[in-house]
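What follows is a single chain, given as structure tokens, in the form predicted on its own.
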Amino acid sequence: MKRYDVIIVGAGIAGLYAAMHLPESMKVLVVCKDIPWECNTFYAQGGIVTALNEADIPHHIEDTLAAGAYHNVREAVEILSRESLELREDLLRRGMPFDRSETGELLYTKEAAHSASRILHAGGDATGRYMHYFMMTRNPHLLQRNTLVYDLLIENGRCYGVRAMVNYRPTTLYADHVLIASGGIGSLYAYNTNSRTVSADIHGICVEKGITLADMEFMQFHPTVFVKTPFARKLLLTEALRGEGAYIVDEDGKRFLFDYDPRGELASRDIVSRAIFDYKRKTGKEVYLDFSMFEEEWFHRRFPNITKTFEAIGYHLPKDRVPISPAFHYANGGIVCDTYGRIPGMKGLYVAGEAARTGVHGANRLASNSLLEAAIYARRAVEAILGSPIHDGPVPRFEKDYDTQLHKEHDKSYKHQLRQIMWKDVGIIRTEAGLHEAKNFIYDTKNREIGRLLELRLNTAAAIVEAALARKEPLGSHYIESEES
């Protein structure tokens, strides 16, 4: 019987930062579905927020609450901001190479809805990639790839481990503690900026086990994404571009965002996404991100990743403007937990990162708070794990296996239909009729001959739709139109 002290499901920033804080003396297993860098952390461009100093903490708190439409859990936001100073020092002490000026000062940038430049970045626009590599090289524990978790071993309010496909073979892995750090739900949407591995499986298991999900109606759409590519993961154009001064224009060069909000390009993500969506729908015009105000050498140095990526598909930045559309980006809601990542009513099970609903983000995440939340709350989950009594009672045998047929014949077609329906009916602008249409599709599909993974996706999609139907008024990233409008 394979038994560990801790199993961490996910090898993004939440999983790896937790692993870095668990002593080497413990038997820890970090698992990821595919290769470790196929995760959302790797694709994070903008940066990581930290309060600049003690005096900036109240301002960072207020910016986070305002972006979240005051639907946030205030205590969770205060912890986030207060502990960000300590996190910054920890990362610097361990050698994280944030970008610095020629004189060695840390460089900070500003993004939408922030009242100050407080976002650290690395590699220009490759912060997630740099942080991921940095944490991978400092993880003292075993990291196992090709491990797809398709069940949690739960009995009488305690989690005893996971059931997973390890290199395509069903395997039972036991642990005293399981930390879910599996990310969000991006693959449910036709247009998304997420890693292909982020597909809402674990949320679906939670629905099945009666573990509470909350704020699932608050799905965040990033306003500036290049979607004209055949791949599911679309190309994100970081908010830092607008923070540095890029414009959003229509095909005639008009900066139309000021018709929607006096902050223009620097309004919060939900407002900018809705404005672009609405403007395209009303005018039929193409919308672009315009970088022509930037000096070329500076742009290539500040945004090397974006420069190379778009050069490969024929764009010359900053000279050329790029057509954009909003796309699904981040799940503000998730698995309910306390401020130490503990899941209520469940012993031995914790959650951190985008999979969690800590209450930090409320109805809409403030730009670049995601890497910060993942790291802070992962470390707090480790505190809870290390502070809990060792479980030395008997471990039930979970021999009865489920139908481990993860995929069935028509799953691919249903999955494609689901992604189109989620985009159309449970996307940026919703209606009650559209939500009911999505709900009917989900329930019809659940009654078909489907594989385990599609069933889990449908569970999560149903939770999003139910939450959206329950909230009758628009709030933050949940925008529901009345049928008459």
Ligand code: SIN
Given for the second form:
Amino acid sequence: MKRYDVIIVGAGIAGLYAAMHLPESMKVLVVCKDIPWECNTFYAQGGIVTALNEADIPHHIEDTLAAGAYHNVREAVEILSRESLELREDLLRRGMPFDRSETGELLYTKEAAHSASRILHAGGDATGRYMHYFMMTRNPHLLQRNTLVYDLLIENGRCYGVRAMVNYRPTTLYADHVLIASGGIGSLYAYNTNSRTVSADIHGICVEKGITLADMEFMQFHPTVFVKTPFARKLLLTEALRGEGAYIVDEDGKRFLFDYDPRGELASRDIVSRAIFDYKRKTGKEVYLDFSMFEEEWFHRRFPNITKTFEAIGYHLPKDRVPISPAFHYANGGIVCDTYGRIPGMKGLYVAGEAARTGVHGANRLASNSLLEAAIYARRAVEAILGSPIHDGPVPRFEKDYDTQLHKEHDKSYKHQLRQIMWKDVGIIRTEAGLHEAKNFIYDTKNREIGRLLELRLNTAAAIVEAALARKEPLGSHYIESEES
Ligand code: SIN
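So the form predicted on its own is up there; where is the form predicted in complex with this ligand?
So here's everything in the complex, that chain up top.
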């Protein structure tokens, strides 16, 4: 029987930063579904927030609360901001190569709804990729790829490990502690900026096991995404572009966002996403991100990744403007935990990163708080793991298995339909009728001949729809239109 001290499910920033803090003397296994860089961390562009200094902490807290429509858990936000200074020192001490000026000063950028330029970045617009590589090279523990977790081994309020397909073979992995760091739910939406591996499986297992998900109605849509590609993951145009001065315009060059919010391009991303969606719907006009105000050499240095990616599909930046649409970006809600990643009522099971609902983000996440939250709360989960008593009781046998039933014949078509329905009816602007339509599809499909992985997706989709139906008034990223409007 394979038994570990800790299994970490996910190899993005939350999983890797946790692994970096677990002593080498422990038997730790980090698993990821596919290749390790297929995770949302890898695709993060803009940066990671840290409070600039002690004096900035109250401002960062206030910006986070205001963006979150004050639905946040204040204590979780305070921890986030206070501990950000220590995190920055830790990353720098370990050698994380954040961008610096010619004189060696750290460079900070601004993004929407921040009252200060306080976002660190790396490789210009490749912060996630740099952080991921940095953490991969500092992880002292075994990282196993091609490991698709499809069950948590839970009995009487304790988690004993996971069941997973390891290189397509069903395998039982036991552990004293399991840390869920599996990310969000991107694959549920037709248009999304997420890695293709992020498909809500573990959330779905939690629903099945009676583990609470919260704030699931607060799905975040990023306003500036190029969606006209055939690939599932759509191309993000970082918010840092607007932070540096890019405009959102219609096809006639009008900056229409000021009709919606006096902050224009720098309003929080729920407001900007909704405004774009509404403007397109009302006028039928195309909407663009316009970079023409930038000097070419500066732009190529500051946004090298975006320059190259768009060059490859025929756009010459900053000269050309790019058509944009909002797309699903981030799950503000998730698996409920305390400020140490502990899951209430469950021993040996923890959660960190986008999968977790710490309460930091409230109804809408402040830009670039996600990498910060993942790192801070992953380290705190490690503290909880190291401080918890050793379990030396017997380990039950887990007989039930689904290995031959992970996929069934028609799953692909149902998944496609689910993604379309989630985008249409559980997207940026919702109605009660649309939510009921989505709910009917979900429960109808659950009753069909489907594989386990689709069942798990549907569990998570149901949690989102139920939460959206339960919240009758708009708040943050949940916008429900009354039937008359
Ligand atoms: C971006 O670069 O716009 C994304 C940053 C984030 O999701 O916070």
